[in-house]
Amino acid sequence: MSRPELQAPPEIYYGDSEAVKYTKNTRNQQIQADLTYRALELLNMPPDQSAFLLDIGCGSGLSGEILDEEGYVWAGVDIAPSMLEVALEREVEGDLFLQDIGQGLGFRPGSFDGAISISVLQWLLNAETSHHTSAPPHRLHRFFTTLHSALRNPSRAVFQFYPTSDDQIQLITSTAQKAGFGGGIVVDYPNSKKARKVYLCLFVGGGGGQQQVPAGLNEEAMDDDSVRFERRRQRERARDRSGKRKKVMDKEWILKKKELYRQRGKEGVPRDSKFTGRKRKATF
């Protein structure tokens, strides 16, 4: 079978019947919900410290409802209607918005504390119509150009993606160097064709280029104890997701989220030090 992102656009291939399906297939959120871990862990942010993230291709939610377990506030972008509407659909808590991200996002100058992309870059690899615009170079510098103005300095932009070629990967990563990023390539379990992973790890500031970039997975290289080890956190990870959401909102997480909401100019934000002390919806 064709990739999907030789078969249509985006915004025409997960049109409405598509959106539900992708959304509802378990391996599917596995394998997101398993990206998303892994582009959070590649993300380095600094340890219960409130967060607001920009998921770029959020789709119908599924990285977001990670994000919520993780503790982060976010916003998603996406170009296809269908997939906003199943997210709508399902109450996801992020902040959604209609957006080719080929055409460069719309945001404020360091609006967010870091990004995440899973399986979206690829998308930006195909020219639509014979229009220069729709080269996949100028669309690519459009996009990291944008983001990188929108990431607050430091930070860090962690993509999961799948390219077809070398030459994808270096002219994605020429691309995201010319905008200014520094960062590269991490690819996990290089060896195995299944397993084989690509990220795409770039940084803003923070020494740009003279960050170290950080090592892939490679199951062979470990030692039997690192092997259980991640194989068990898989394991605790599929239970999570098959019952409750495992984290525990304690009274200073909400307090934090609370006073973050307001920094981001959210109206309406109680004062008050009420809380539940497990996840729920916001109201605010």
Given for the second form:
Amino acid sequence: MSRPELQAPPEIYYGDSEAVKYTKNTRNQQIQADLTYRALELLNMPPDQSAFLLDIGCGSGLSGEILDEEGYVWAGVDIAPSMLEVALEREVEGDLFLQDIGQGLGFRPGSFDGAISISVLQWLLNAETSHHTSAPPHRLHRFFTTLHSALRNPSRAVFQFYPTSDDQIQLITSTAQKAGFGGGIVVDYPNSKKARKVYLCLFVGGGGGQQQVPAGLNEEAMDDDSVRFERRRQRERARDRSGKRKKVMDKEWILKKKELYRQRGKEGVPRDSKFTGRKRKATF
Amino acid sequence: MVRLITHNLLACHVKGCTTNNFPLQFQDVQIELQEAEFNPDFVRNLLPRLEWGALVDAAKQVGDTSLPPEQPEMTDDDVLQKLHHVLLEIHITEGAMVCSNCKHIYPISNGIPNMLLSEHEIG
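Write the structure block of the form predicted in complex with its partner chain for the protein whose form predicted on its own appears above.
What follows is the entire complex, opening with the chain shown before.
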């Protein structure tokens, strides 16, 4: 399937059903959480100071929840009403706005101590209508200039996004630079196809010394509890030590299932005994 | 939820609307009070960014007159506590915000303001 941003505009793609599906998916939650923590790390806020952050493309508040946990006060903008509705149901702490970031942000200068945005920028790269304000360069320019003024000096903005080509990265960074931002691209796990993540790390002001673009994470630092698919491991799991294939539905599996059914209140679940999960004799 | 903290940072962003576009005026608002954790350092940090006059006006429009009309020079705990209440505990759930310059109406429903512009209003 092609990328979501190529299928429909965000406010349509994240309709009622997709918004709920997206938010309930535990894998999405995990990825969002990881990305948010990494973005906060890159944001490098001074410790023990509760800052006022902007969450751009806050969606259903998956990243906002983490901001709450970390003790930040935040405001979020998103273009998909269904996602915001889910956020309301989940009772996140931040203020929510229905806003198209490509139309520019309406905040007074110096409002925020920082901004984060998780997998949003790629949505700005498609034109929805032929009107000149719908062209990606125009929308990006409008977004970055209004964001630059809405941030305090000095501060940072960190965007995680999924570019499809180097041209897109080039367009985004050059537009950001024209809007007055410093900074650049940080790539985590550049050699991994799955774990590779691109962050745009932008600085407002430098406070005398030039700010350094942080280094991306690389393979050695990659932790092992993350999901990586290995066919070898899957094959190994299917066989026991004697080399025979393990039964797919062994006693443990059956007991687990029966327990689950009982918890759900299903009627007529057979009781457990020493015969559970055993084959009948051929003579039976 | 629109709290007064964000209202105080929000200006009209319609094309060409650059003067007198702040603060947005409230219209037939319904409010809801929700307690929030008091963090004096946060409020103190925020203070220089606030537009005091606009905040007092906005608070009056939603029926809270606890703030003095002039920004007090001393910020003791009492003032911070009042500020905290006004900034973070008053939530506007329904109503609208109107730009006093271009008269653009930003409707608020379910606590979420609709900041979308139509094509000819985009700068």
